[in-house]
Each structure stands twice: as C-alpha cells, then as structure tokens.
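This document opens with one chain alone, in structure tokens, the form predicted alone.
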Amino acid sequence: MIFRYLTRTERILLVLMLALVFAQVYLEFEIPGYMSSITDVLTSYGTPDDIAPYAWRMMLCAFLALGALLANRLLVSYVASGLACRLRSLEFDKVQSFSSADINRFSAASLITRSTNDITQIQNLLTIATVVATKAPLMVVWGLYKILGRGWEWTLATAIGVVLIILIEMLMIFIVVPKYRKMQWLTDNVNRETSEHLAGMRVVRAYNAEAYQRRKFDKANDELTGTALFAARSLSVLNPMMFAVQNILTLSFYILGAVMISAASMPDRLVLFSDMIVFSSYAMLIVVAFILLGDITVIIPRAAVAARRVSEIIEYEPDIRDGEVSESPEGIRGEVEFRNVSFRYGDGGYVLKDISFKAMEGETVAIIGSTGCGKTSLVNLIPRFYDADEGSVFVDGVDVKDYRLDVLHSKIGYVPQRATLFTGSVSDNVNFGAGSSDRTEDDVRRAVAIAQGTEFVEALEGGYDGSVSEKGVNLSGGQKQRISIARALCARPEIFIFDDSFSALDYRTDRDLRDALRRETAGTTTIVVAQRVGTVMDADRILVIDNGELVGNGTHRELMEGCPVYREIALSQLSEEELV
C-alpha cells in the first residue's frame, strides 16, 4: 500500500532492480556449471592451459554478480530514500490539516514515532526485503531446475533440509512477529512519556516528584527492552540453526557421495564426483535462499504494521475540511457572530450551551467567567481549531466551515494563553507566517512597541536579530507573551483574539498595553478571554460565561448592576471604589 507512493522514476528504477537481481541469480549459478568443467579436466588429467578458460569465465561471472549487486543496492538506496522523504512530507502536511480533536486522537508521541521509526522500518524493508524478496525465490525455482534429475538420493537431502528450515522459519514467525508488531505501540508509549517529562520538568522538580516520573518512565521502558530483547533472543537462535541444517546438509552429500562413489564403477564414479560437487553447490545456493527468507520474515511484519500505521495517516480525512469560499461579501469586514452554539469534546458533556451573541467590526467584546467554564473552547470555534455540534459560527457574514482555511486564519490574529515560541530570532518570531515577506522591519518594530515589548526586545544581544531558543526557554513567561501578541499586531488582520494573553503581564504593562491597543488598532473588531476584571472593564461588550451558558452580555456598568455572576466575580477581585 506504501509503494503507492512512489514517483514514476523510482517505479522505473525498481524494475531495472528487478532485472540486475535476474542478473546477479544467473551468474552466480553460473559458477557451479564451470566449476563441473573444471572438475572433469582435473579427472581426466587435464593441465592448468586446459583449465584457464573456465576459471577466466568464473571469475568474469564473480564479478559480474559483483557489479550487478552493488548497482543494486545503489538503486535501492536510492529509491527507500526517496520514498522515506515523500512519505515524511506527506505525513507533515497532513498533520498540518488536523484539527485539535484530531491530533488528540493520535497524540503527539504517537505522531512523532509514526514519522521517524515506522518510516525507517519502511525504508529498512525495501532496502533489504525488495531486493532478497526477488532473489530468493529465483534462487530456489532456478536452483530446483539445474538439479533435476541429478540423483534422487541428494535430492531427498535437499527436501528434508528445505523442509527442517521451512518449519524453523515458521516457528520463528509465530513467536517473533507478535512481539515487533507489539514494539511498535511501546515505542509510542516510551516517547509519550519522555516528551511529558521533558514538558513537565519544573513541576517535577518543585514537586520533588523525579522518582515518580522515574517509575513510570522505568515501566515503559522496561516493558519495551523486554519485548525487544525476547525477539532479538528468539531470532539470535535462528540463524545457528539455519547454518547447522545447512552444514548437516552438506555433510549429507559427501556421505551419499562416498557410498555411491564407492559402489560405482571407474567411468561413473567420475561422473558421480563431479554430479556431487555441482549438486551441493546448487543446493547450498537454495538453502541460502530459504535462509535469506528466514532473514526478511522478522522485517516484513514489522514494515507491515509501521505502513499501516503511516498509511493512517496520511490517509486520514480530517475532521475540519476546507470550504470553498475565498473572500467575504464586500462592506463587512471583522464582524463575528454565534448563532445558538453549543459544542462538547468527543463524547463528553456539553462545554458550550446555546451561545448566541454578535461582535460588530471595531468592537471590544471581553469573555469572563470562572476557570473552566468554556472561554477558550468558545474563542477556538472562530478559527476553527473546533468545530460546533450544533448552531453557526460566522465570520463576515460568512458560515466559518464554508471558507478556505487559509482565507479564515488570514483574517484572525490569533493570541493563545500560552505562548508558543520558535527557534530563530524576534523578527522571525514577530514577522511570522503567511504575507511575511511583505512586511517590514518598521512593521515589526511598531508590533513590538504596540506589545510593550521595546525595551526588553533592544536589550537582547542582537536586538531584533535576537536569538531566540527553542519554545522561547530564554525569555520570561511574560517577555513570551508579548512577543506573542506582537506577531499578531504585525499581521494586521481584520478580528484579534487575545485568549487570556494578559495573565503574565504586570498591571501596568497590562493597562499600557491595552491602552495602546485601544489606539492603535481602532477598527478591528477585539476579543479578549480575560480572568481579572480590570483588563475588561473598558470593554465595548463583555460576554459572561457559567458553566458553558452565556449569562451575561453588556458593558461593566450593564452587568454589575444585572448580571450576579458578573458581580461576584468583580466584587472578588476589586473593591466597590475600584469598580466605579
């Protein structure tokens, strides 16, 4: 099902493989042919001029079957990582498409080890397995034709050797493959939780917790060295007994030889010497070939759950498709409405209920409500991270599931609560993301002023050209943030989402911030999740959320005078002077 994936090329390429394998299987039962001839020149007492040309044409063959595997393996090469590239692209850009819920449904860890591990196994299988997959069965419907009718007696031999390692193989099968079809699930488990304790390390720390996570790491890995280690221990078995039977074998043949040469008459018993010779040389090369299949069993399986596993995704249909719509209706620009919306996560309860409410373009409209009361599920629906179960999302007018993607998400700046940073500089991080190249550095610059982030910024080394580490482990949490909202302020879109992107920031950076967000972006529609009151207060509209229902929607003043859960909330944070 993977092979799908290759280009025309690389199917060409596979077929001039094919055909060097025919090759190199021809040559190579060339030499016992030769190897016959020269052994009747010796019997007959010929000299080494009468031997020369059949030596000269086994060498010529030696080499051939040389050249020929060689190109082989360059091919292949070629083809596995041309394959192994194709196929990690294609996974990127599908996990590009997937939705949150989507993403949940594999889990990172499982994502990552589909990318790296079960591609590499699939690139070890037509590595290795392609190649021994066609010779193998050459080697032996080749081997069978040039022995027929050499002597029953060695071809019993053969038989009951072919068959003791048919039924080694089998037994091998049946114990190994289970257990590398099972590695496969256990590496995403030991990744799993490695990149949770990676993400994790501080509170393991303050919780001084590193002999649980110990534990818990110890188990997983613990569960896949053992599985890893019964089948390494297993398949370390196989090849000794493959090499027995095969020297069982051959002794066999010089046994057979000696009784029938001896019982044999002058005349025959040359013949019958030089019958033995070439016959355990043709046999020993299907032996082989049966051993070789013995060595790609334990691959296959493996490569085959690794495919399906890669196949899995890149196959996948994800749960958020594109619409077909590309541009808004003209006059409406960062309008966005909620028409009787409620959504859950899978299977769960509603975290939404029935929420209707309309942001007019230019509008400030704060979201508030208790911890977990549905906020940032609810901002999510916009961009379609999520999407409702039941009622509309709109967005100029326009149903958010009929547009394009990348016209929806170019319409929204979107902050999340935690800030996400990436490797490079601040410009990098601030200028990030479609239409970056027709941004300039004064654009940047003006982002990072609106954010409040000017001073810090040209205090780095570097200033704007800044490093910035891996997921911003070198800046606070609240230098993150601003940065973070900057890259949203650079992009100038039509409706900002500030989903509580103001908890790190001090008061006052939060109320210079805001303030310079109320002058400078005059005219894009705003919304902002929000736990403390004060960043809300001035808020055109403010929405008030309880356990997933709308229960409030009007200004400060509107609310604190009707809406109870909106007064709680205010009176729990400020004084009554405070919120006058």
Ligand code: M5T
Second form
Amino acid sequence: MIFRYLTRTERILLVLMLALVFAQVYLEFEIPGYMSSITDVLTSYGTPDDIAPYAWRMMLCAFLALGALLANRLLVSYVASGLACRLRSLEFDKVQSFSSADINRFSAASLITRSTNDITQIQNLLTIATVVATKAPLMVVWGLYKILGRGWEWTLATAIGVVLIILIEMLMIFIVVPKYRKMQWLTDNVNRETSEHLAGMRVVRAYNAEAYQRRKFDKANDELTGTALFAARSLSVLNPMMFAVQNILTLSFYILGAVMISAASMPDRLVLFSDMIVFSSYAMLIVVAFILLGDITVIIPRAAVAARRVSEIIEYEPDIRDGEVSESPEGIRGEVEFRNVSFRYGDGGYVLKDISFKAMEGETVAIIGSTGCGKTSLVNLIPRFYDADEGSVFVDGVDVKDYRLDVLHSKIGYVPQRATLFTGSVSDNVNFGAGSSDRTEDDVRRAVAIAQGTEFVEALEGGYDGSVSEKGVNLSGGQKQRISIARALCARPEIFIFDDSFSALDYRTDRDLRDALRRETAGTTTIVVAQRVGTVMDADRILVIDNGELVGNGTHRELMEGCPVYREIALSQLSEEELV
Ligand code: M5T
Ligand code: MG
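Return one more block: the form predicted together with 5-Methyluridine triphosphate, after the form predicted alone shown previously.
Then the entire complex follows, led off by the chain already shown.
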C-alpha cells in the first residue's frame, strides 16, 4: 500500500533492481559449478594451468556479483530514502491541515513517532526486504534445480535442515513479531513522557516532582526496554539456532559423503567427491535463503504496522475541510455573525448553547464571563479551529465552512489566550505568515508600537533582530503577549480576535494598548475576550456568557441595568462609582 507513493522513476529503478538481484543470484550460483570443475581437475591430477581458466571465470563471477550487489544497494537506498522523504513531507502537509480535534485524536507524541521512527521502519523494510524477498525465493528455486538428482541422502538431509529452520522461524513469528508491533505504541508513550517533561520542567522543579516524573518516565521506558529486550533475547537464541542447523547440515553432508565414498569404488569415488562439494555449496545457499526469509518475516510485520500508522495520517480526512469561496461579497467587510450556534467537544456536553449575535464592521465587541464558561471555545469557531455542531458562523456574510481556509484566515488577526512564539528574531515573529514579504520594517515597528512593545523590544539585545528562543521562553508573559498582539496587528486583517490577550499586562499598559488600538485600528472589527470589566467597559457591545449561554448583549450601561450576571461580575471588580 505504501508503494503507491513511489514515483514513476522509482518504480522503474525498483524493476532495474530486481534485474540486478537476478543477475547477482545467477552469478553466485555459477561459482559452485566452477568449484566442481576445479575439483575434477585436481582429482584427475591436472596442473595449475588446467585450473586457471575456471579460476579466472570464477573470480569474474564473484566480482560481477559484487558489482551487481553494490549497484543494487545504491539503487535501493536511493529509492528508499526518496520514499521516506516524500512520506515525511506528505505527513507534515496533512498534519498542517488538522484541526485541534484531529491532533488530539492522534496525540502530538504519536504524530512525532509516526513521522520519524515509523518512516524509518518503512525505509528499512524497503532497503532490506525488497532485496531479500526477491533474492531468497530465487536462490531456493535455482538451488533446487542445481542439486536435484545428485543423491537422495543429501537431499533428505537438506530437507530436514530446511524444515528445522522453518520451525525456528515460526517460533520467531509467534514470539518476536507481536513484541515488535507493540514496540511502536510504546515508543509513542516514551515520546509523550519526554516531551511533556521537557515542556513542564519548571513546574516539575518547583514542586520537587522529579521523582514522580522519573517514575512515570521509567514506567514507559521500562516497558519499551522490556519489550525490546524480550524481542532481542528471543532473536539471540533463535538466530544462532539457525546457524547451528546450517553447520550440522554441512557436517552431515560430509559424514554422509564419507560413508558413501568409502562404500564406492574408484572412479565413482571421484564423482561422488565432486558431487559432495557442489551439493554442499548449493544446499548452503538454499539454507541461507531460508535464514534470510526468516529475517524479513520479522521486519515485514513491524514495517507493516509502521506503514499502517503512516498511511492512517496521510489518508486521514480532516474534520475541517476547505471550502471554495475565495472572495467575500462586495461591500461587506469585517462582519462576524453567529446564528444559533451550539458546540461541544467530541461527545461531551454542550459547551456553547444556541449563541446568536452579530458584530458589524468596525465594531468592538467584548465577551466576558466567568472562567470556563466557553469564551475561548466561542472565538475558536471563527477561524474554524473547530466547527460548530449546530447553527452557523458567518464572516462577511459567508458561512465560514464555505471559505477557502487561507482566505478565511487572512481576514482574521487571531491572538490566542496563550501567546505562541517561534524560534527566530522579534521581526520574524511579528511579520509572520503569508504576505510577510510584502510588509516592511516600518510595518513591524508600527505594530510593535501599537502593542506597546517598542520600549522592551528596543531594549533587547539586537532590538528587532533580537532573538526569541523556542516558545519564547526568554521573554516575560506580558512581553510574549505584546509580540503576539503585534503579530496580529502587522497582518492588517479585517477582524481582530483577542482571546484574553491583555491578561498578563499591568492596568496601565492594558489601557494604553486599548487606546492605541482604538486610534490606529478604527474600522477594523474587534472581538475581545476579557476577564476584566475595566477592559470591556468601553466596548461598543458586550456579550455576557454564562455556562455556555449568551445571557447579555448590550452596552455597559444597558447591561448594568438589565443583566444580573454582568452586574455581579462588574461589582466584584470595581466599586459603583467606578462603573458609571
Ligand atoms: C469551556 C471545555 C472546558 C470548559 C469548556 C479548550 C477545551 C475546553 N473544554 C474541553 O472540553 N476541551 C477543550 O479542548 O470547554 O472552555 P473554554 O472555552 O476554554 O472556556 P473560557 O475560555 O471561557 O475559560 P477561561 O478560563 O479562558 O476564561 O468546561 O473543560
Ligand atoms: Mg479561554
């Protein structure tokens, strides 16, 4: 199934590779023939000169076989690494289109193992198994053809040897293969523990939870190690057993040969001796073929699991599918409407119930409500991180599900609740995403200025080129928030979504930022989630969410009069006088 992803050239190369395997086996099987001829010459007291032509041909065969093997390996590794690279990028692209729900379904740790370890397994399979799988059967058939009719005693011995090897391989399949399958899932666990531990290092330190984390990691690690060890130990017992069979077989050829030769009379003895040499060489090749087949019976199921895990991703139909609309209707700009929207995570209870409201162009709509009431869930429906279960969300009069995702996203400047920064410079982080090449250094400065970040950015070593480390750990919470806000501003979208994006700012910076926003981004629709009444008071409209329901929709004044939930929140934060 994974072969589907090979290009035409690669398929042609694979066929060429098969031809090379064929050539190699042919050449290798010529060698025992020459050996027998040489034995004939020797036993009939020939001179070295009589041997020379056979010896030369034998060497030529050996070198040509080596050449074929080398060429084969080169081809196969070229094809295998090409495929691995393609699978990785296909997987990366697919994951890019995943919604948050899709990512949760597979788990980030598993996605990482699937695009690293699993693809390596497939690559290994292709490098080893394609060669072996063609070579081994070829060797068996050819070998049988060469030895048939050369003495039933030896044939019987070979048959017994092969049966023993097959039995050992069956043991392998039953004992080792299931463990190998399990290892893939256990690797996911180790990855998850590691990444969670690294991300949460500070908390772990602060709570002296190292021992706890260690135990969790040890559990995952021991399980993986135990399984891997079991598999390796079983193989380390079974593999030598196969070689033992091989050696005992050689020995029995010679014992049988000795008995047969001593029973025969003179001219027959020489024939028997030469037959014995030829037979044992071919029989060994057959036995080796079976041993090789044993090796791949272990690799194939492991790679098959990997292939299934990889294609599960590549062929996954993401929940969120691209629409077709690439332009919104003339004359409407920056309009957001929710019509009877209900939403829940998976099969859980409804997190949002029957929400309807409309934000007109240039309006500032604030959303307030107690923690966990569904504010983030609500705004996440606008850029389609999730899709509404009932009802529809419209942007500029078009259902968000009908937009091409890139078009929809280019209309929205989204600032998440938790600022997310990337490794790179401050400028790289602010001037981010599609269209970044059209924006200038001045746009970056302006955006940072509105986000009230000029002062701290210029104080950074390197200023706008100063570096932001992985996840922005070298910046404070408020600094990260401001860069994240500047990123949205820099993109000059039609609609801003600020999800509690001012929470880490002190009151003064919060106020200055909102003033600057109002001045500089007039005409841009703004949806702002906030916990502080002070932050939302001057919004054009305030939506009050309580337990997933819209319980208030109006201005500060109206809500103070008519919405008890709002009044309660407001009074818990500010005094009566401050609120007018
Ligand atoms: C609303 C649940 C959560 C809460 C409710 C993100 C997320 C949330 N929830 C899930 O079950 N799965 C999820 O992936 O949904 O959550 P919210 O929308 O994040 O609430 P909020 O933004 O109003 O809260 P806060 O704390 O940001 O003010 O019951 O369990
Ligand atoms: Mg939230």
